[in-house]
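Only one chain is included here, represented as structure tokens and corresponding to the form predicted alone.
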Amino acid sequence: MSHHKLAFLGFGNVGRALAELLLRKRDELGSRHGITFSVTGIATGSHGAAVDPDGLDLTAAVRAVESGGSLEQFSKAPTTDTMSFLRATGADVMFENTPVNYQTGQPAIDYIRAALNLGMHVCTANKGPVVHAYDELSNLAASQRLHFFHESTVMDGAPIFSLFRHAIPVAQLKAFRGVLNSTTNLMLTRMEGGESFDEAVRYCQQVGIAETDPSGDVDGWDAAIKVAALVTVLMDVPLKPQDVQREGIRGITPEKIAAALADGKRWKLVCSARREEDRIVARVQPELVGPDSPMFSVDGTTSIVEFETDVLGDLSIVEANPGPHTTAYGLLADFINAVS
């Protein structure tokens, strides 16, 4: 058996849906990985830090948590700012689920970055240090004997980044195209239905899956990011975010809608990037698919990527309906990979 001392920076609806997961996975992730787990310490930004060297009580943690309380109550180690919780922790793993930040990727690359020099792998659901420090995290890692993964920055916990590192190794990827905003999907699937464009807002706000600001979703920002994520790691050509040509789903009107419909199409926000001699063209747009399209039957919050590599046919991964669970499922995937 291998014992790992886990931090929690971030304790959301995923942060929260994996403690819940590593508590559930307990007895498994002993008998079938030699694995053994207790986490030291827990950071919010609404809630509190809570550190205890010898591990927290998580159910305890996360009841605390959604009943609106403090986790301060439960912390025998007092810290000051995040580099101190860090510190305290004496963590051998850090899950890093702060909020993305899409232009420059900051604090969670510095955290990131602190955490794998104090000797932690990081597990992260963070698009925003893949896209701006991928590299300098990577070699980082690496030269620590540590490892830095995030699989969980695209498609929840669908094998995306593991797929290319372990079951399809040397393939080399020269394009893709899907649907990768599960949000944006389900707007649009309820404007099929009759809705307009502020009410499927509205109703993926209501269910917690848009921001009160949907932006970042209806203008492809986070869409954007995702493709950057993707070339920037599996395509090896670095990409912001600020370099995919982008539009976003506010121009879908439901004249649009019920357009496309009578002529048998869809419109899907979608995701692409291919490579083209020297470069890679990347882009996220509206674009009418019809029934020849695996994209053509992806509903609501299901989302799908199509592979196309060097050496295998078109490769598709579909994930559907995704939520805290999923995600939390990759970080789950990504702890196991670090520590085995």
Contents of the next structure:
2 protein chains.
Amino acid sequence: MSHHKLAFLGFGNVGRALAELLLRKRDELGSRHGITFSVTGIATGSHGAAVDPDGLDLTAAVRAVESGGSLEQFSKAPTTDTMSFLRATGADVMFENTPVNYQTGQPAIDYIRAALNLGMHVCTANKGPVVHAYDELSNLAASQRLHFFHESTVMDGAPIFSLFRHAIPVAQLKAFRGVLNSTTNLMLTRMEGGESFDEAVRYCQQVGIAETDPSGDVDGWDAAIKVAALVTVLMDVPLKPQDVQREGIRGITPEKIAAALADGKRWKLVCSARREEDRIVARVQPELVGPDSPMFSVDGTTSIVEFETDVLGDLSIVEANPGPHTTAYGLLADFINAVS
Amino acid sequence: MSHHKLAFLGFGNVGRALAELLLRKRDELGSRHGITFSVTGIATGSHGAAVDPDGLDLTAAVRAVESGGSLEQFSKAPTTDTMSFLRATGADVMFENTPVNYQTGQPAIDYIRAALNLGMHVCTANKGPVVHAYDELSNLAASQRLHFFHESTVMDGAPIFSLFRHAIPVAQLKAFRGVLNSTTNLMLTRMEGGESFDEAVRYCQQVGIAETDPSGDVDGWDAAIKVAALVTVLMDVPLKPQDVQREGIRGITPEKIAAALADGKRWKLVCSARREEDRIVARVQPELVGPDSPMFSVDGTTSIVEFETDVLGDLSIVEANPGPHTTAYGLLADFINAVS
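What's the form predicted together with another copy of the chain like, now that we've got the form predicted alone?
Now the complete complex, all chains and molecules, led by this one.
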């Protein structure tokens, strides 16, 4: 058995879902992977932080935050900032779940760098550090024999990155295409049901999957960031979101939707990238897809990616019903793979 | 770098595709995984066998078999039978590619047991040993700190088994459904194009994917064996093909196909299994699927499986264009994972 001390940076919906998943899977982690754990630190944006080298009561911590309370009551060690928090935890694995910053990846990049320098594996669901500092962070991790894993950054819990890492070794990725932004896919599905663009946006805001300013989704930025992350990691070519040719869904009118349906087709916001000679052509744009495409049946918040490699026929992964619990599962899988 | 001696048992289309893939990926195996290899033995059904502890010329061996010649000319050591062949190779990895025996899994089971007892990892594309001796062989492998891997037995090169082994650890499989027999799927696709059942069977025989006696495919036996293999390995419940409720596609007439198409649906030979209380309900049967199902767009020889677990939303894997090269790739991936 190997014991691991875990630190949580960020304890929102995903962090708390991960805490509950860790508790639920505690026995299996022991029996199937020889892993035991204690959580030695949790830091939040608005509920304080707690550090206990002997292990915090995770259930009590979840309850405190969900009832609007503070974590400070559980702390056995004072911490002044994130760096002192990380040091005080004495953790060997850090889960980074702070809010994503699409422009710079900060301050998550600084936190991850600090954790790696303190000897911690890092598991993150945050796309920012992957598109803005992948090479630096993965090299830093490798130089310390640590892992920087980020399974949940694209398609939540669907195991895209570990697929290439373990399941299809020496496969070279030539191209991919798919539907990676579930918010716009749900909007397009709602518009097929008769809603206007504004109504579809409002619906997605009401159910909590679109922001007050929906432009990150509808203008294709989130999709472009996911394309950049996949290209950077899986094609080994650093690519920034602004290098992705990008067109959102604002131009898809109810009339266009109706015409497509009458023709037996559907509009999808398609993400794609292809290696061409010495460069990558990467795109996010609305495309018409017919029933012969695996993208055709991808409804609502379901997402799909189709990989073209040098060794397999086309391989597609489809993920339905994502949510904080699937994002949390990706982090748990990263943890197991990092320490196994 | 770690050097591995490889033995090939069976050197048909898949074995030779694996030989060519090993040669093509030799540099990457070294640079990305620190693996070097030599092939110390190849045994065939009708082209003799060759053993050379210093390593055979793989290109020459492929050429000899493809031109109808014998491998004996390359042999540096006499072998009288498969057991003496295995011993003489001194290999630490054995690729088992002998013809499948659906009823008993023999003689492949004996060969695999012998190889494991000689200290070899075993990678096989043969479904027989998985459905007839999985527990014995995987326990024997584990007791010797060896691996018994079989990625290519279901969905060829699509990484179903290593997905659960590495990419989604501690996930419990509750149910799966999919289209796993590509021959019947191609037949149904041809019938949608206007062919009769007999014409569709003949076409599949002409292109070499159906046997002279097509009953293994059309009566659902191959599909039932794949269901049994998935249940046995991924649900940890030994299941025999005859325990799968099984109905083939002989009852799907051109009239039924036409009626389905007129209704916007398609007939698919659907494989499924579900854990219910303390038992597994496993089925192979024709089902009508509509465009809301990811199975709807699965044409020709493409296959799909949809997994329902306790930790993720539904996760589907779709594999297009399988062939000997994808089966070979699954064996290569097994080799890399076995020795890494």
